[in-house]
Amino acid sequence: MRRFIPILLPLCILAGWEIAAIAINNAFFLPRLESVLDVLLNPLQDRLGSGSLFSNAILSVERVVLGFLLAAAIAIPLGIGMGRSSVLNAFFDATIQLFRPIPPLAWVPLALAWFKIGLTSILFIIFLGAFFPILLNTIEGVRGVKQTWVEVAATLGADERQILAKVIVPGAAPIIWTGLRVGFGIAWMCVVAAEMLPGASNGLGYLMIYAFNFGQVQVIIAGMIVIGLIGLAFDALFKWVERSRFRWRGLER
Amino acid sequence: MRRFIPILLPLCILAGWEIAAIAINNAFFLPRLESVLDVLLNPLQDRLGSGSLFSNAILSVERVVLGFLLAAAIAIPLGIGMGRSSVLNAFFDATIQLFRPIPPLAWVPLALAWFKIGLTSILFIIFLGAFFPILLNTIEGVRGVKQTWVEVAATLGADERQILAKVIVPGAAPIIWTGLRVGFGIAWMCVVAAEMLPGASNGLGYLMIYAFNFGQVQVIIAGMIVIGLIGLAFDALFKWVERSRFRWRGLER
Amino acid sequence: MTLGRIMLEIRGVSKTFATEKGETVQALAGIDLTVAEQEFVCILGPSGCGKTTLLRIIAGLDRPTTGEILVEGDAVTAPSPKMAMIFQEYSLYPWRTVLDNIAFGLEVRGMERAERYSIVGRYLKLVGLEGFSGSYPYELSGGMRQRIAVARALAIEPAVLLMDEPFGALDAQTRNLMQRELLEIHNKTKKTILFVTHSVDEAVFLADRIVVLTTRPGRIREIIPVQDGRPRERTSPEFVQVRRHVLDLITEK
Amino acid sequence: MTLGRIMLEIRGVSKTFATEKGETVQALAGIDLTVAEQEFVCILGPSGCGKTTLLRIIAGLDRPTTGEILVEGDAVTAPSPKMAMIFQEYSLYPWRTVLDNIAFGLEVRGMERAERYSIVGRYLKLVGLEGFSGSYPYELSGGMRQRIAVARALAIEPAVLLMDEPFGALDAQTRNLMQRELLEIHNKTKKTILFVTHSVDEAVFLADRIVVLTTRPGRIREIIPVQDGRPRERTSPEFVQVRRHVLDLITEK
Amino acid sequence: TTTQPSGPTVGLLNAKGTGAMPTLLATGQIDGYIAWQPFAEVAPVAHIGKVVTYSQNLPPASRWKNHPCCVLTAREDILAANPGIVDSLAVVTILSTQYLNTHPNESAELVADWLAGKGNFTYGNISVSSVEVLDRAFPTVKFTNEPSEDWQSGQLEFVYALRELKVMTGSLQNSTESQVRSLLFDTSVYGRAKQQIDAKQFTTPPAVQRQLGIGYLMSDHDASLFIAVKKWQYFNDTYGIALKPRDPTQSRPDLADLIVNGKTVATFKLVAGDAGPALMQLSSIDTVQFAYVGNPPAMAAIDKGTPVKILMALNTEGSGLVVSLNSPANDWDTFAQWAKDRAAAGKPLVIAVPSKGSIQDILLRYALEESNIGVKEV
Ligand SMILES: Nc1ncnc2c1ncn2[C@@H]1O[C@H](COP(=O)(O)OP(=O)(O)OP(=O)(O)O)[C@@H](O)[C@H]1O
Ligand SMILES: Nc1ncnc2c1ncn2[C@@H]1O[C@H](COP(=O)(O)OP(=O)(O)OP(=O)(O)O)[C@@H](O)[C@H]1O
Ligand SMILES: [Mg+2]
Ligand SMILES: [Mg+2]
């Protein structure tokens, strides 16, 4: 009984949507079940000329995953030292707290005029989503290894650079590890606004803005799905590598 | 000496941005100093027919605040029961980690089309934001209460509302402090992506789009910064009431 | 010694856990006891053989697998008023004041604050903290933490106070003075004490009779009256002789 | 029974901490101390009067204000493979394998891994631990966890071992069983030996000599030697002088 | 275009594109949009409203008659360095629009194809083709090419409307006529295009080594370009002048070579925008060298300094007025009684336009403010 309890909610979502769509009766407001269904159960239907939408999925991933790595390469190094030396926080911390509450969004027309059409663009604009978690928590992550840990390595004979290697990094692995994966969450969020900008003609937010602009709402329904799936997937691919390769976090002490 | 290492990085910046821009000469591409900062030194000067930068700056934050201010009152309850119930977390669990990863601005579409233009579909898009970090922050929270803080309030004699109220509320109330803080946060971000609905005609979301449209990229930059600003602003109130209220926290043990 | 009226009959108290594996651990077998008013027990026995369980049980923070726990000859289903418990790790509401950690069993209650802060004020005097009712537990020591607990415990005037190893983790001299405080503690309020440790000075020290735990699953061993008077010499004759009877039944195997 | 060679000079060590507030803490006053080779000497003295302090002042973890310590005639500034700590907290990576931990000081020195593999087997085998080479920390208790520290420690073949309360978090009888284990490590591997504890039973039954300090700032209050030879009985008249001796010593004010 | 105080107005509400039109219409949040095709034939085909007037048909009468509407820019850089190839590129889209002036139907759905991959639109138990959609856009739309006196005098109109909508901050604000006709137009090029055209003789331009780009808006008014790079085989057979895709299988072909004799003298990514002004700042880096644009974005541009010219029409009209199917409204006079009528029972008509300053919200304060009829931003 207990198992079925998970899937409750979402059947009555379903079963209120069905009910709602066939009393509303208007396909911009809500459309019918079954016409979304018909977009999910053909993803390899072209949609509008864009591609279909298991091709546009694909290619979203892909560049988010690129901007995400991006975004790691830098944020993970930056991050380390930052915790480690205080000079380098000072340094840093006042400009990244200015850039930070500023929204991905808002750099669209700065990205377009700086980076041009294109790829790169559309990278910086993920690049932005995950950066600022990825950053936040390896500083955190390297402020919170154990100076114990330090020193043990220390008074056994660990010079600075295998103290980074083999405590530092190790150390702070899990939390880092939560940023990276919060970062890849809010990279994945800003897929739909990088993906609005010109020259990007593919991708899920892409064929969700121009079916859009034809009513479609059965193909916006359909990639909000896609995207949340995608999403949950990848939380859970993270969730699973916290799980098996940190576990002794949980159960340290 | 010290003192001075945290604007030594923001003096470079503007300093590259000046020489940058004189070199570029494209107001395009990026605007003079001068041009920026005569924006943002006339605040209450009318921008386009928009209003000033000032009382846009203004309406954003009241949107802002209400649609914060509806997801912590419906995440915080949410948040108490399923941290409580593992019957209610069962339930709710699946369900939010699918709508989780979608975008708010994948839901313009639809908040059009369900909450009319106005300020509900804007309130509704900066909500999506907002609730998910305060959810997950309050369950958190919750479950992260010490089962002796539950258990001394058992043999002392406290009745189940009690120990909500008396021991399970300020005791992760810390955790969902943080949750409403990144969930302002978020929110905030929001604040452009929710302008950009047809029927917002300002805000600073607002304000900036329409500029983009004439090419005014000195408003959006300046735009930007009051972002940027006004976000780290509401962050240091939200940090100094957890220093002073919960200062306990980190003292703990 | 057990001279005065009957407080607490532990009677047949078994207990078996479920772990989360599915497997079952038997904690407690077959545990009889009686204990008289104004009594002072000791449990004593190895790490995990069961001793918070009991202690637990007789809470009625848990339920025995078989068997039953009557006060003052009523059956103990749930927490009772009757009996207040100071557990082995901090416990206070680190949100409170000393005054209002002190003050919970009385406010939840619904004492009038003007009358529970006067009977609170007695409490503090009686554990020599008069200074510090405004102090946050943070601010205090182990020591001075656990004497709180200690008139939180009072201050709901009990007749049993089950103690789970309160001065674990206190160093020497504190645990030293704390143990003289709560005999004189005991000398003034006549509470019936069942006091759990692992350390055999402590309980020499401290009990009318102390009860030694095999390992687990726990059952009685011996019960062993210490007829010394006090206050106890700790390199008395007398004292020596009951530690190394205790001290022999816990290592031969 | 200062007998053998020196081993490890203090020479007028004190130390002053300067606090956030600005103030200063003098944490020693003035030691000085000659420790001859394969002598086991327990420093004892109240909570905070400067143990912790002295122990990382000669491993090279703090610099002394004034004063200086030597190992064999070298002065020592900065850690030394000459000496290993193992301090009060677990201090296991619990990212290795005990194994790899085990390993940490024979590593950072470039040993190859079938080579320190095969020192660690014999390290593991002193300390009783042959068949958990694979386990991570936190599959194993407190006792064994410290005896893996002590290991880690004596792996990289120190001429002296600094150990700070490494028993102080374990029970009453694994703490007994580790003393036992760590004189017959002591006698096997003929270390010199430095042993912080507060605990009087502790450095009566292991210590050649025992060096009393006050409360802080910490001065050397008295050294005692104990003549009685190994194995010791807590019991013993001899034992029992000496402890009342001590207890004498440290509860005076 | 002043807003009058007193007397009947219609609310006119930014929807920020074309995107939410059918969406405010069919839930029933505004009474009409002013949209350029095909976005207005979203409406009927969708069942959710009806075209009461195109345009051209917006009073003063025949006032808008071909009215301007997008344009073909270039950079000034590539008109001095490279005068060749943007002749080249002239002649093509000449040639083009003189070939879906000829072969509507076929066009149409060319450039149903380009827009919407040929697919179906579904609304509810509705599903139309996007050909059918394109069949009824394309002949409201008119395809010329010639920058006439007409048409620039056309064009001064939007400048004076931009003015007094105060979104004019530079060269175009305070200029004179003659200074903004030379600030906005080069129309040698058309020139020199016809001569090419007329005399069947292309020149063969020196090829340029970087890849160029071109701008366009996802319009039926672009099919110019559509059809360029769909037929090309047919340009090149035909005049030895075409652009060529790179991959002739997309529906939406992002790459073009441009081709003479035989001989490919430049490369163009062709880079598609969701509106002008993105468009027109790209042209500002120097992103993409030519944009088929609307008018305003490209003035807006050109008042900032943006160092474009505006060389030709495109089209001319293609704009449609959407009412709500229940709307009483037949053509504008009906429809200006209609808003009248609101206006007299308190609840003023709210029409979405693309944005404030776009051509259609121009067109339509125009028209507003002809039949006495206030407006209000909303
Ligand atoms: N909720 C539980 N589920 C499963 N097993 C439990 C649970 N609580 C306790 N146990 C097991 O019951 C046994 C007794 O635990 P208990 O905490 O009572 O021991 P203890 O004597 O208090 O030990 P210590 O001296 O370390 O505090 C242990 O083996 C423990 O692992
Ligand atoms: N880094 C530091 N900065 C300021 N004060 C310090 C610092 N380290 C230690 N102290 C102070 O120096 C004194 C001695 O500390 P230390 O840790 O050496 O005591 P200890 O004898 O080891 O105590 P315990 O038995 O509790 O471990 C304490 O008062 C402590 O507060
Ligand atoms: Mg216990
Ligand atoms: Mg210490």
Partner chain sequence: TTTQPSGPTVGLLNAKGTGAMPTLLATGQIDGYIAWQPFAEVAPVAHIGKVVTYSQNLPPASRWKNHPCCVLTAREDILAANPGIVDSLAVVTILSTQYLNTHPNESAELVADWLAGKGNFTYGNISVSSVEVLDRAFPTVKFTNEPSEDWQSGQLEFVYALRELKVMTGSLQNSTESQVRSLLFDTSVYGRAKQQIDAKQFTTPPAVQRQLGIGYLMSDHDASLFIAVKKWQYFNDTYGIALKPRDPTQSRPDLADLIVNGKTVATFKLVAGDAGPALMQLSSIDTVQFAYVGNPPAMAAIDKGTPVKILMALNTEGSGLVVSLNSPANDWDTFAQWAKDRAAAGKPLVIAVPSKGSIQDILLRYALEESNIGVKEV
The other form holds:
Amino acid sequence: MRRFIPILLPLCILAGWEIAAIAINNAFFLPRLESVLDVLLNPLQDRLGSGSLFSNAILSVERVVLGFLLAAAIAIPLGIGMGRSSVLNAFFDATIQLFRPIPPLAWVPLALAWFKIGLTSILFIIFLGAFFPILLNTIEGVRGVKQTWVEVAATLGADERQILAKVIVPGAAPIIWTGLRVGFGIAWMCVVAAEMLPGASNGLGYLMIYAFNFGQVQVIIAGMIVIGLIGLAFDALFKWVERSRFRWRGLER
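Alternate state requested, the form predicted on its own (shown: the form predicted in complex with the partner chain):
Just the single chain follows, nothing else.
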């Protein structure tokens, strides 16, 4: 019975949705399940001349992966440096704490002013969404490495480069990976919102806002479901890597 518990709530939601849709009888307010399923079961069909659900989803994934990798490429080295150097931390920390609470979407006007309408402005928003979770978790992971490990490595003759490569980075890797997982989730939310910006011409966010203009709410809901499923799939991948690569973390505790 425990195997069925996770699907009970979704089934209840679907049942309530269908009952409410029949009672309301207004497809613009709440479409029937069958119309949403028709969109989901035909992912390659062109929707309103704006591409298929599948093609727009692929474009969104490509964008979020690119922006996420750019954020990780900068945040991880910077986080390692700030975690190891008090001087470097003092130099960057105040500025980072100032910008960190600003929501990525608050940067939209500046992104449009700086980079105009197009891929660069979307990547900028994705980058900001992923950057700070990765950076802060990297700093925390580096600081959380046991000092005794560092001292033993130094006693055995390891220099700073070897300590970083053999002790600090492996020891901080589980926390860094958690930051990557959180950062990707935020980046995925940002890409969909960024694709709704004026001038966007493809992607799941664009498809959803375009469908709204034509009253195709079933396409909007299908897009939301696809967004959730893709996010769930990537999160499951992060969890799988965490379980398979960082089992020692639980043993060390």
